[in-house]
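Have a look below at one chain only, the form predicted on its own, in structure tokens format.
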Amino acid sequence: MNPVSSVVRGVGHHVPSKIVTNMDLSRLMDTSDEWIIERTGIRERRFVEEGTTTSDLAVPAVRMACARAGVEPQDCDMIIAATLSPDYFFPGIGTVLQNKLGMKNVPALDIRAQCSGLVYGLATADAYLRAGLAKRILLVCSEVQSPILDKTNRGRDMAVLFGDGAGALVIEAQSCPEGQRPTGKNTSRGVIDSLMGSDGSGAQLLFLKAPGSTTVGFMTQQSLDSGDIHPKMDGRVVFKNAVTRMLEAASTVLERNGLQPSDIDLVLPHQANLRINEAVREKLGISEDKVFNNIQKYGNTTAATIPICMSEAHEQGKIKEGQLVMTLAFGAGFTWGCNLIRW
């Protein structure tokens, strides 16, 4: 029996229609268009209308991915969902999506890897498919973060960074031609390699404290008054760790697959800060035209950034069958990782 590879058959995305510019935020807090662009590269982001949930945002992305793959959601036999902003504290969005999409009784697995959600999710899907535990998996990354942002001077450093959005992939098990799994040296399609890492000592350097079990009473008036219900970050430390870990992940995957940076056709990095991505690109020695960024339009949509990039790159013809594609991510936890894919 031939081994199988995990092939991305379709990719889709969806963002809210409401555009929030840097100028819009400058009316709510002491900031400016110039300040935000210089430090992050972000010009605007999308916010949901009140009442739109994370699973709501995910459904159109799933429909697009399935249409491009030529399948229906019901043709998938598993859901892997990645988000830090689920509809409810529990359950996660996987089961909620299973119900909304009419995918009767399929297993639904939620991943909490924050900005590394796509990388962790794709590695997990690859493992399930190669083990024969599924034949076609729906990987969904969706975030609705605008309601948890502190849109005052107290929270401006975080509020200017984030937006809402969703992305989805249909990943399918395919028999490897001539028994050859995908490598960096052959033309077999599929996930070639994945790397994941974490360092929990950085957990409180990028986190949202409440509600949670570290808060006595779980959720209190003090949590509201202190701003513990809004995300916090030590920006300088996170920036340094992001560049270091993303560079390490890319270098390790390239080395163990016998590849040079020039062999990669397109890099899809997490969209947290354009300066982070530029620093990693320069240290790897990859040309600008081989890195896809869209942070200027959407801000940081956390787990959804890479699949949104992937979907837009597909639309624009920047990803073609047979190309070597690399994903790179770093996020809260700390978590980080990399996927190498023969498209």
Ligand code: UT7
The other form holds:
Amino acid sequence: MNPVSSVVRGVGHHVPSKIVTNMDLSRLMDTSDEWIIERTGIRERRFVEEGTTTSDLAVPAVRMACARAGVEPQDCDMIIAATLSPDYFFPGIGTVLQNKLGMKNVPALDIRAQCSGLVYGLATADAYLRAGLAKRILLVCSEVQSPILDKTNRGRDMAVLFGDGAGALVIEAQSCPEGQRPTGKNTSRGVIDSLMGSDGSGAQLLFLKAPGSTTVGFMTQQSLDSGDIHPKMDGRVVFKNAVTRMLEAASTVLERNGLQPSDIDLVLPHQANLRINEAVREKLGISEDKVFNNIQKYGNTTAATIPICMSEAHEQGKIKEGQLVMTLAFGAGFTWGCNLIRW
Ligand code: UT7
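The form predicted together with this ligand, contrasted with the form predicted on its own above:
Starting with the chain above, the whole complex follows.
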């Protein structure tokens, strides 16, 4: 029997229509357009209207991915969902989406890998597909982060960074032509390799404390008053770790597949900071035109950054069949990772 590989059949995205500029934020807190652009590259981001949930935002992204794949959500036999901002503390958005999309009673798996959600999700989908446990998987990454940001001076270091958005992929098991799994050296399509890493010693360097079991009472008035309900970060330490781990992940995956950085046609990095991506690109020695960034328009949409990049790159004709594509991520946990795909 021919081995199978996991091929991305369709990719879609959706962002809210409401644009929030740096200038808009400077009216709420002590910040400026210059500071935000210089430190992060971000010019604007999208925020949902009150009442829009993470699963609401995901639905149009899924519809776009399915339309591009020529399938219906009901044709998928598993859903993998990644978010740090679910509709409820529990259950996750996987089951909520199963219901909203009218899917069969398929397995719905939620992934909590924050900004590495797409990388972890694709690695997991690939493992299920190759093991023959699923045939077509819907991978959804969606975030509604605007309501959890502290949009006052106290939270300005975080509030200027994040936005809302969603991306989705339809990934299918495909029989490998001539029995050859994709290797990076042949023309077989699909996921070639994935790397996932973690270092929980960094958990409190980028986290949201309450609600959670480290808070006596889970969530209290004190959680509200102290700002524990908002995300916190040691930006400089996270920045350094992001550059180191993304570089390490890319180098390891290239080396173990016998590839040079110049063999990669397109890198789709997580969008946390343009300076992080620029540092990684420079150290890898990849030319600017081979790295896709859109943080300028959307800020950091956490799990959704990479699928939104993927969908926009597809729309702009920057990802073509047969190309070698690399994803790269780092985020809270800490988690990080990389997927290598023959598109
Ligand atoms: O997606 C998950 C992964 N996330 C990341 O990888 C993010 C990593 N970190 C970063 O991107 C950067 O560290 C930041 C963009 C968060 C911050 O940039 P920085 O160059 O590291 O700035 P800083 O934290 O060293 O702060 C510099 C100054 C401070 O003032 P002092 O102490 O120098 O007087 C801050 O108080 O900038 C001040 N500051 C601000 N000023 C205007 C912090 N936030 C703001 C703000 N507007 N919004």
